[in-house]
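This document opens with one chain alone, in structure tokens, the form predicted alone.
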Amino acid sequence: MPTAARTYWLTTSCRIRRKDQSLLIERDHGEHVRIPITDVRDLIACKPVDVNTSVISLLNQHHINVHLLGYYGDYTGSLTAADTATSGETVIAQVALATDPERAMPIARDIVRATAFNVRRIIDRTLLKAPYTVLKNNTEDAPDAASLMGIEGNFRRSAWEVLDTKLPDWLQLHGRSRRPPKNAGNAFISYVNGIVYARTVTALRLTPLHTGIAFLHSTMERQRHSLALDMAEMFKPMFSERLLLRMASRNQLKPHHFDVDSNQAMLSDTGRKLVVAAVRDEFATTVNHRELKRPVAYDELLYLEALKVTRACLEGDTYKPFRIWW
């Protein structure tokens, strides 16, 4: 993984210019802010963005991918560089085990385990035992991802209702809802698991894998990155729900944050810039890893994920999905 170049967040809307071999991002409000094209990994566009092909030129020889949040938060698609880290023995490899139902189904099995044990892990591990036992007693006898993600649905169900009794009334989800979010609480599920999503492109896209094949979700369904989505469930409880119970338990959230009418809500703009600023943080936390006996950045744990699946497709190594440790 890239180490000397970073993720950078564009909170405001903004116009970007190519300047020799540097962006320079002109914003209607502020500094023109000029950044070395080898400091930049990806960038993620909060806010609208305008790029002309001179930028685009640019992005594409460095391979740096433009992330776009929509209006409500939601990840609404990428720019993407041509596709060059992608091998041709990889993706057959990765197509034969994602089509192998007898290998492709216990990875399949392991996400959603390993997603619900972190959502109980994050939450509360007393009161989420009964559903997460029951979700590891149904999952073993499922027939097929449908059924997988039923039953993944089910201990989410639970998983919110507890996750509602440690937030204070007016950040509470009760339930899960989309495009667009109901209220704050679900405004603000929906912003950090978008921006999750697209880091996850972004680690994928530095391995030989190809992002529309996957083992729990659709393969290349609606032209989505499958994998990213298989790949961003284990981690999205590890930034998007204890990151609202954090703040909402330091009082940090606060109404003026969010926008909100009778039946949709998305953060204001100051909201926004708290959010990520947030996450931002939370990206560069590092925690020891147990295997590489060095600390890792929770960024770059999405890239390692992203190799051991390399490695189960390449070399039969048994995929074991991420869960949290500490």
The other form holds:
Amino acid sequence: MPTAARTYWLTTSCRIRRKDQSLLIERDHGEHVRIPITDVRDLIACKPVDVNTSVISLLNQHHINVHLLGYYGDYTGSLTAADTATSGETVIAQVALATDPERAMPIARDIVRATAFNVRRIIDRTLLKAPYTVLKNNTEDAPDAASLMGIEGNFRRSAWEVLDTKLPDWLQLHGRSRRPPKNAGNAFISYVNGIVYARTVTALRLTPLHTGIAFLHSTMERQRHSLALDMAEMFKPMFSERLLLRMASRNQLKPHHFDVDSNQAMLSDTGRKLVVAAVRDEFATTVNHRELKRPVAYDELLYLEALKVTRACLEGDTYKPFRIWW
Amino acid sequence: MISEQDVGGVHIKYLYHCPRQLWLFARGFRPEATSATVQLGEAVHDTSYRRAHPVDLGSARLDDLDGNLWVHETKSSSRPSPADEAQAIHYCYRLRLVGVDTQGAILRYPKTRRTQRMPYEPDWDERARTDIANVRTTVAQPLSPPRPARTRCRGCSYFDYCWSQ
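Same protein, the form predicted in complex with its partner chain this time rather than the form predicted alone?
Now the full complex is given, and it begins with the chain already shown.
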């Protein structure tokens, strides 16, 4: 995102203390680390972390969010800084856009199509051609957001079947399962999805938008950041499925990177570090942006996407969801 | 939409720099916090003329007012611009409103170590009032003003917003 600051990933359990204007990360085993606060954009806690109020007030002053990933690697919540970027005028425009079915439905439909486009682009273009055409036709006359999500679910099921054919036996998904993920492949995808979602929340918090008011997912349901769910949708395949395919074909993932029980699976400590490092590097990959005419990191794409939604709300531009263009 | 008292130095600066920027700024969209250029400007501010005492006029905040009632304004750019001048004039006007008879303004450019002295002129109050009126009409427009030529957008913290599709 557009600053010198960066994301810090906490992959071991630790205590965060405040030392003047810096963060002091105290780990049980290993050295303490000092981080100047101006270098932090957000923190992602993959393991239990202790914080106290003086740390929180420092984080709040600098508008830094801490995203928490749970035991199974799913997103469990955030310590969010006070909502200073949100602007009343933008939120009112956003509500007007989201509550007007005439204008919100095309956006929701576009999000579903763009997601399917990206999934097909990542997994297999030829094998997913037919399901993609079906999805395009069915979304044409879908009456509401719920049926759009149903159509997307159908497409996703065929996409996962195709994905299984490209994975080694032990990594195959056999259908998507969450909370807890049933096998190694699902554990991997859940974990990366959680990270992408968390990063989307950070991107949205930099814009004046309200994270709860969405177009596709139902607004403010169960205290989730629904807009972040909408926006993370297009990016999840680019990180989760793609990294899974890549790391499997490079033989980087080994069975010992997962703790597998009879009915659930999660990343082990070494696996978590490996995956987090891979995701972090992936976020830093750059691609040349066609309009901005400069290289843009993958995680900056999340922010640019949030800006596009802002423009749609504030200025009534048509919003074109992200499609992989390279 | 905003009252005369709410118009501050930043509004005046943006009015001269780019009306669209002003329009967006007034709607509460402020991406400056993430802009490296703005961070540089803040750093220049923090490291130059450290004995200056900022004067807070509510919406406007000027860098320093010395004992002889000169307004001081520090700029991180190396090139003087009409926006800098208008900003200084605005501050003088605001000070006169609260009964401080300023002598004029001094613009300081630490990067090139230049200063520009602007003694008070009688037409300043009129200019300041026109600027305020212009700010208010720009902000009140229902549609956003168009983008300026891309070359003028360099270094603007709204660049990503305006130019990515």
